[in-house]
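There is one chain below, alone, in structure tokens, taken in the form predicted on its own.
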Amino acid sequence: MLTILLLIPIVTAAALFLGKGNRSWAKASALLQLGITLLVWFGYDQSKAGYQFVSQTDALFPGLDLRYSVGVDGLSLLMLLLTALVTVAAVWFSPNMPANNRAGLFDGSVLLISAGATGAFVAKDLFFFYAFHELALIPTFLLIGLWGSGERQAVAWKITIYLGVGSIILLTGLVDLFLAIPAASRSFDLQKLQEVAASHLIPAAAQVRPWLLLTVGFGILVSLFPFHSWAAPAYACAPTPVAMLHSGVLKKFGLYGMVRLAVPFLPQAFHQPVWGTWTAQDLLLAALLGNIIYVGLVTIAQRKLDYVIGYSSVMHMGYVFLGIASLNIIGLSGACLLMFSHGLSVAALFAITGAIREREGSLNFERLGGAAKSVPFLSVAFAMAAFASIGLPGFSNFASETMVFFGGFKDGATGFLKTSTVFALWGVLISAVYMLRSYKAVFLGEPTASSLKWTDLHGTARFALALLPVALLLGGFFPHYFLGFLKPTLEAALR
């Protein structure tokens, strides 16, 4: 069945790019996309830890443990349908353009991002878990280059050169983590990485440097402070269905990986001293606190939309990646379920934000205002996904944050731990700011008489929309029945 789902968006992506089909096939893919991830999530038993629906090929090279092989468990299911949903409303926000502008180039590279992403989520091995990210990326570099906005060439070339650099450095880091596992252990299997890894069979010395250019790696993919600079030009530059898969699937790769890599295998370089007296983790909380604070006061200082969504999707981050510097079962959940529940309210607005482009073509708050009188729907749309990232209780991005700063405090954390979690709860205040005062320059006060002839969304295009926001009530009201998914995968990471 994962294999299906991995080649139903590659087989039509295949055709449109033979000039076959059109925009129609690209949204049947994204249903019957998310039709078999809900037969799967129902499918699967939460109750048991490690791999279900697994399908494998006997070993693509002799001698060689390395083949295809696909398989999820609780955090890897709950990726799934994260890709699954918002694959579906960036399909339908993606621009209306004539079949001679290359229509058919576009859709299928929106659905080959899905693909990748897809993917790496449910590859289970190693080899396969990076290269399906980076098929990802190649259709990421021509959408924003081809038919971005602004500097969209330039972006283009800076995002190719960041997540260049980051992927190269990512893959020499799981090269040392294979290097460093005793050679009658290497596998490329994660299923059996994980027995391995829970046999901790990696000296504490030997994981520092895995751990480095693993984070490293991964950081400089998901925008981590000091590797940010790239994101938020991107995505304001990004055709709309690529901004929301980007920033709110594909950049979820990397928080995936340091769960699936970095937390099992390499737990004892967190506290291993790596510059004077600071450790491997007082190092990332730094780094973290930057996207929090630093990037959260950048993000007030904005004045268009496009920016204000792209540089609070990185500060974000930074909660994430708090939750997985805990090390303990409350923190790695809720940075789990956030990784979730951002990726749904990103991606909502950004596809609110692509359109109001695509009404007004501007999104300076100074050309903007009244709009709720026009757009009922997108303004209550705007404004649930806003309070959902605020961190609202209802949404589960509050449930998801508040076990983050839980985890910070558990028994066993550090001095700089708390302190951190401390400094990281003022972001909840700099998010309220810029959320709230974007929600007004939008939507409240006098409407401009550009913004009283917009039009409101109708037909599917609201059905796309609002399973963003209902899946995030959903996990709000109910956070235990995703949670339940993964707490066997997380307690297994952290034997």
The other form holds:
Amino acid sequence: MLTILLLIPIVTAAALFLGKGNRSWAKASALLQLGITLLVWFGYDQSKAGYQFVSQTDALFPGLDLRYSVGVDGLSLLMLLLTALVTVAAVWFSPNMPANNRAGLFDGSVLLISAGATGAFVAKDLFFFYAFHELALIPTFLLIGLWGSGERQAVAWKITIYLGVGSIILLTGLVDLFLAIPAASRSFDLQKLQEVAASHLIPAAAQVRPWLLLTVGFGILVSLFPFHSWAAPAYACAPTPVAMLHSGVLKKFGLYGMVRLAVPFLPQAFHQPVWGTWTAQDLLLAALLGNIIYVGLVTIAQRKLDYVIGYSSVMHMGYVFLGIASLNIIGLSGACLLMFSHGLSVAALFAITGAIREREGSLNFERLGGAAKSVPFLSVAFAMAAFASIGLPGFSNFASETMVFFGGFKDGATGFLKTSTVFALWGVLISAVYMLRSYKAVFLGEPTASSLKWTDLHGTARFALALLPVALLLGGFFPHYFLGFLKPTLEAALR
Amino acid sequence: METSLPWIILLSPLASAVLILLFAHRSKPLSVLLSLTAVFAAFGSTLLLFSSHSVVQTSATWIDLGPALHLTIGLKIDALTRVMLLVVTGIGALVHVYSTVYMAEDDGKARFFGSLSLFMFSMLGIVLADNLAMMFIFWELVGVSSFLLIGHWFTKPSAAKAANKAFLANRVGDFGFMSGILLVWAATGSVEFAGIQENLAKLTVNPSLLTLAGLCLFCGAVGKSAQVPLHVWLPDAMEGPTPVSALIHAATMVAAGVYMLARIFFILEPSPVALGVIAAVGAVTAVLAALMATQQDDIKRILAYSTLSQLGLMVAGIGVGAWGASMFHLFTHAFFKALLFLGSGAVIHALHHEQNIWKMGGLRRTMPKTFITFVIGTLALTGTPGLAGFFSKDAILLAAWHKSAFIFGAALFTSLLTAYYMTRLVVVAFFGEAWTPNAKHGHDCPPAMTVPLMILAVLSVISGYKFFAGSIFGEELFHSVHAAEHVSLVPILAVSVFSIGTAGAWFLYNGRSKDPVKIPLFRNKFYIDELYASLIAGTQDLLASFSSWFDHFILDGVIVRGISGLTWGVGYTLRLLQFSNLQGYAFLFGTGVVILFYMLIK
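Can you switch from the form predicted on its own and show the form predicted in complex with the partner chain instead?
Everything in the complex follows now, all chains and molecules, and the chain you saw is the first one.
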């Protein structure tokens, strides 16, 4: 089942690359992907922990427990749902282009990003987990380099270096982690590794180096401060579906990796001193406060909608890291639900940003205003996504952030963790400042002459966009339901 | 039945809001019908709840992480809840009816009623909450519905700005509120009112921690109830349609801070420091806002500052320990202040959106029904003996008398100013001659607007008496209203300041067409808005621009160049080989995989 899920976008992409089919093939593929994801979702047995829907080949190399192997647990399932939802919206919000080979290349590449992300989330094998993510990055670079706006070459080059270096550090970290496990217990199988992790075979002191490598490697991919400066320009320059898929889905890979690997294998590293009296947790907290407070302020200073959304997405990564850093079930649950929630809200915001770029050409706040008059649907959708992203109750971002905050105050929390949590609470105000300012700049006030001529979103695109806030509302009203999937997985990770 | 009633009350406005958003956003009559049905369903269910005086509790799970964290949407009906429910749904119903006419010509009528339903849902959630986390959820939701309603006429830049200002000022308070919730939870392990109370009795909690928690929670009230220094949003919120000002920014939402403080009084009680701060903030707000009110010309702004001032009085009442008296004043104030706002709305409606009192005049002849009800509201607010405000203010004054001379003095001075600025308003707008041609065309509004005025006028008289208030508060709660020992001097003082204020304003303003008193400091609201504007522009934006510059030139420059330097060899090779990005990336990827295999197999 999961292999089919993986093959749908790959096969469709291949057909599109070969010049067969058109945009509607991509749409069909995305819907099929969503359909199968929902089948897996409802077929998953919440009462059992561990991987389900497992299928695997024999070991690929003699003497090495490496194989193509896929399966889902509660966490990967949630990420799959995120991937499928954002993919549908991304395909629908792909810019119109003349029907030729290049259009096929565009749509196919978009589907490949989705396939790579799906692969990374269903991979039950460490090697494929890494490789699928790398695979997804290639079409990302391609799309930015060929179809980006502004200085697309420079931006594409910059993120290639950035993410390339990040990937290599990550790879080194993975190898280091692998080698830190006693030889007899080594395996590439994530399920077996989970059992290894539960028996705590790595001595505390030996956990620090792989922890640092993994955190920096994943951190670069997730734009953890101070490795964040690639993100906003890249999203501003990227074509709409790429910005949606990367910020919404692919970026979550790094966080997913932290929860999958750093938390279960290297929990003691968090409390080991790394630099003077600073523990690894302290360093992580300092970095994530950089995301929340410093990048938050940077966001306030932006005067273009795409940059505001881009920086805001960097900022909100700080909250996910805060949940991870608290290293308890409350914070971790919040972090994982927030990955899902943030992915949906930022994808919706980038979709609408793209729609505005198509209508206006400029995203400068000075040139926009009063658009709620002519495009009420976009206006309501933007308001919902914006309010979700600033943590308004009713949306799942709020439920997630609440858990992150409670996790930061759970007994056993260090003074610095609690202080960071209070700073993070202040960050909620910062995000309200820039989001409301953006909403006002684009949709409220005196309508500009050109905004009065905009046409509202119509047809099926409305449904594609509406999927995202509806999912956010479901998560906000019934977080309990989603936590049912996450809880067993995360409890196992914290064992 | 008993446990389903609270859910009906809570969820019927939500259902209305959702249905309007999805299906009725183009249909004015349908949206009105949905919204009215919901509010009357909530009002009717509230009345049914009064048939018994038992405590009802029911809950649904929201977040459940086993013993680590369990948050619920829990509804609890006790005497305090009943009072608030009646205020919210009762005045809510009247305002809904009134709005059907007031907003009749508005293009966004359906949106208005949808937002109004969303507000009712949020406000009722605060009232029904049995725990702090749920209260916070709805606390934020009233913030957003208030944002939507203040910004109802969103193409007006001033309305859009006021909406943002209100939301952000509230978020500053909510930052404290959430911190307080976390502190309380960390100290007692619970967020439920009952659980906290129980655990506080069992555990020994560090008193200074409890003081800090109490003050943090109080921050939430400072934001929502617009106390100094976060009061600046409420006057600007008058950009919203007048029925909204009556319901949200006078009678219910802004009073939520006081209600919350009454609910958590057991957390505040052990801390004299927290109570002292609360009393001082309330007293300062009461006096400052009353001073500002004396020099405003916009009818709604005068009422807005008056609301600030009265809320200050209620908060001060909490600070002197008289939470029952504060709730009583909240109760009576809701009626007469809603009446005054709806009355001003009738004037504004009749005079084609004129809000300047100096462009009115002589309205007592052309708008008799509005005039009489407005005067009743004014008399109730200023503390005329026999009307509602007199009794409830008296309860707070008495409590303050026993506790602190400073608070008592401030409250008394506030009463003097209240009588003064309200008389000024009535004299200028309703007496004298019509100062502009526009004012000559005043006329009473249709019954859907005047009948709510009359009902509220009756309530403004009777809601202070025991036969009425006592039956709503219930025996036990009403007893706590009059906990303070009676001192005859207090009402005598109250009546004398009332007479001085009223008479002073009457003699100063009767027959005048221009303001004879000019105090720029009061007129300009002590320049606090200007101070904030420059502070925000001066610090936050500067900081933001600096961070942005730093990010762009230093971090980006140094780090990216640093990394480029590190990978110079790679980059140089790539450029030599004329690799494109894709090939460069494939090269890095390939190298990585080779290294991996080498390390594994060696």
